[in-house]
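The data below hold one chain only, encoded as structure tokens and taken in the form predicted on its own.
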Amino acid sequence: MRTICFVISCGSILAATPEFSKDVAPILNKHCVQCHRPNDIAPMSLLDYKSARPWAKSIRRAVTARSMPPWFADAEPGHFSNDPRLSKKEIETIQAWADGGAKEGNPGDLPKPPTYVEGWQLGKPDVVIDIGEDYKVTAGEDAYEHFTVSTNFTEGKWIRAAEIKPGNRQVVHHVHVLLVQDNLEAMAAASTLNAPGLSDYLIKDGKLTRIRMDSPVVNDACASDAPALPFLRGYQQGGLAAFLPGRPPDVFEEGTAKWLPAGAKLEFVIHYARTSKKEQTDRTSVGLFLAPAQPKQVLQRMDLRNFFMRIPAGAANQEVRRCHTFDRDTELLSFTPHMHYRGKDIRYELVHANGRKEVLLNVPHYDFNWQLVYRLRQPVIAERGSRIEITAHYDNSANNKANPDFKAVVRWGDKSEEEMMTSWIEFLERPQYTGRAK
């Protein structure tokens, strides 16, 4: 019997046209189903043959322009611990499924696909904690809501992973879950509520913040005649755990935990997204996931922010930056950027003591519809006294299609159609690191 082969566009050879049950699903369970499965963020499943097979060009068009899986550093494969980017070989096998009929193959060759409990990406959590409600989201409008609840602990607890679950994906766009402070400064991390200093340059629209037009402008917080200004130095302290379109659970580093103490209250931070639907109901949820011991290590997260940026109308590449420089040895795990609609690119760059940079992320071209996180896969020492640089740039041009409204003025604020210049930034101390860079 003659071997029929598949010439792709590259130049390599495939010795038989590949079949989905044998081929083609390990590559789609390993990179895709984590969000393309019933009743999940993706619009279709590709759990199974009939699922996925209507969609067979489709798929080939997004992994041949590597658009999916949605990943943006330019670094080499490898960099980051969580790159999602297709092999050369799993390319071609796509390609040549596709091309040669889409043909299902056996059954029998069919790999047991990843399992999902109950909606959760990374099984069953030890503790869930909601809203406390069934929140009714109001069509045509965004808002921020808050919602606070106690954890009920009569104990304390080390954290491993914590994953958030919207009720409702339909109007639930991002989350954010903090640990309840006694003190006002260590809670102003994820919006603006308890966010002392600021208030004197904020509007409230409705249920939405945002900085008054008039406020200072500083776009080079870098600059050393940068203003003193609320949140331009420093750093503010993190939440617990983060949904963000396109972000997978939080799982923590290996051998590291997060505290949650006796009594502890969460607060849920929500933005809801505008929807031209009826009235709807949300119950967010935050699954945790306990560690089996008092962790090697504490594991902290900073939050940069510019909240006096300033947008011209029509500027098409307009720069924003944000700098800190450590007071202590640091280990640096990963980094998430936030901007909205107008964000352009973003590069995250370390200037050792020594003077030496070191790039640590660049993505050139952002997309707010994929906030992701990029995870190192190996850590970066931040010696004391260096400091860690991020770039940002806005096209608030009528060439970005995204655009809300490319003749309008536009500073930070809680809307969509406004701007934010936020950076999450996973971190341990070390004060047992006493190197140098070289």
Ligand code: HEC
Second form
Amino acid sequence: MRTICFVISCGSILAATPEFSKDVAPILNKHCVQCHRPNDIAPMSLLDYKSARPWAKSIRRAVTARSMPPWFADAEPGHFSNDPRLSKKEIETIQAWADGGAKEGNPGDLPKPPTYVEGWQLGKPDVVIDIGEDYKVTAGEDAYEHFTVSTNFTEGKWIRAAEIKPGNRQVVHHVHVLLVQDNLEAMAAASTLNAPGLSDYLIKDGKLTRIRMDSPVVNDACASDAPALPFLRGYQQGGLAAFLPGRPPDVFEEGTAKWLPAGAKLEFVIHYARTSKKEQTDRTSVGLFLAPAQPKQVLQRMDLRNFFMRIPAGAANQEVRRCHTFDRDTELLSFTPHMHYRGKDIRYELVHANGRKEVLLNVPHYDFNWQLVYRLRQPVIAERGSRIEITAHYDNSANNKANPDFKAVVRWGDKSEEEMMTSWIEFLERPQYTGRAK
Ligand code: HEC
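So the form predicted on its own is up there; where is the form predicted together with the ligand?
Full assembly next; the chain just shown is listed first.
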């Protein structure tokens, strides 16, 4: 047999126009439908041809512009294990499908649709704990509510995953679930509100907290002469689980788990954003998935914040920094950056003990609408003496379309109109690690 190839290519001349059933559905199932299905966060379902067809042009636009699926790290594909970006070939397939009339093809070619347990993405949890009441959310209210409930655990348990299910998606914007121990120190560390020393600088404004405008200003908390203010050094113990727009449920790395001691209480911190015109009720819950046995390593989360940042009115590129020096060998697993509307970019670098600098995560265009976690495929060893440097920029100018008020001087606060500079870093401690930095 003879194959004749032309200058262009052999395949493309004969390649059939892609069809939904055979070519497009597998791509949507893999990259899109976890959000684009009924009762999830996206506005339309892409689960079947009938629902997807009217969106063919928008789908084409979104995938060629790479605005969908949402992803903001500029790392090489493969660097992060949860990188959802489409391959060039997948994009070309969708493009050709939309340009070729968005045909259905033979429904017999459809792949098996993904199955979801109604309500829980991870399947049925072993234990479900809710906030303990049908909470009434006043119309138009922007509130942070705290609910503390008992696990009623008579013995400690290892948790391999935790999924938060908002009770009412119309009003719940995000949720944190923290572990409260009867040990006061641990509790204080877990909750910003009670953080030792910090409360002197905080004001409670209804159900929201912010830092006093006249608090000292430290935008570069990495400077060697940065003052010793609360939480500019060291770290705060992170929470158990979180629900944030675009963030998948917390599934802990294979072989790791988090520990819930006997008698543990959970604190739900829920942000009810101002989205409803009428009174609503909410009963948010967390589903816990137990680990079959004691894990090899205990998963932990360090939270690094700079509470003392200040962005002048109109500033287009205000830099804010926060660093942490590791006092023991630590295996870094994931990063979750958090800023509000003025967040512009953020970069995580590790300065190894031998001086070598490694970029861990770079987000050149931050978007408050998406609170993503970036999970490293290969954990990075932050050896004793190495230092993580986090550098963020904020755009408080009129050019930032998301900016609610460019005339405001902005400081730390719960409200989206105020700012934050927060990073969650999941890690494992490595007691045996004795290697040297590469
Ligand atoms: C993490 C959840 C998530 C994933 C994954 C996701 N989407 Fe979306 N998508 C959303 C949400 C939420 C919106 C509405 C808000 C917005 O437009 O930003 C949206 C909006 C859209 C829109 C309308 C916006 C526009 O461009 O006009 C299109 C089209 C779209 N998605 C297509 C896709 C496709 C195709 C994929 C997979 C390749 C995908 N999405 C993956 C959550 C997601």
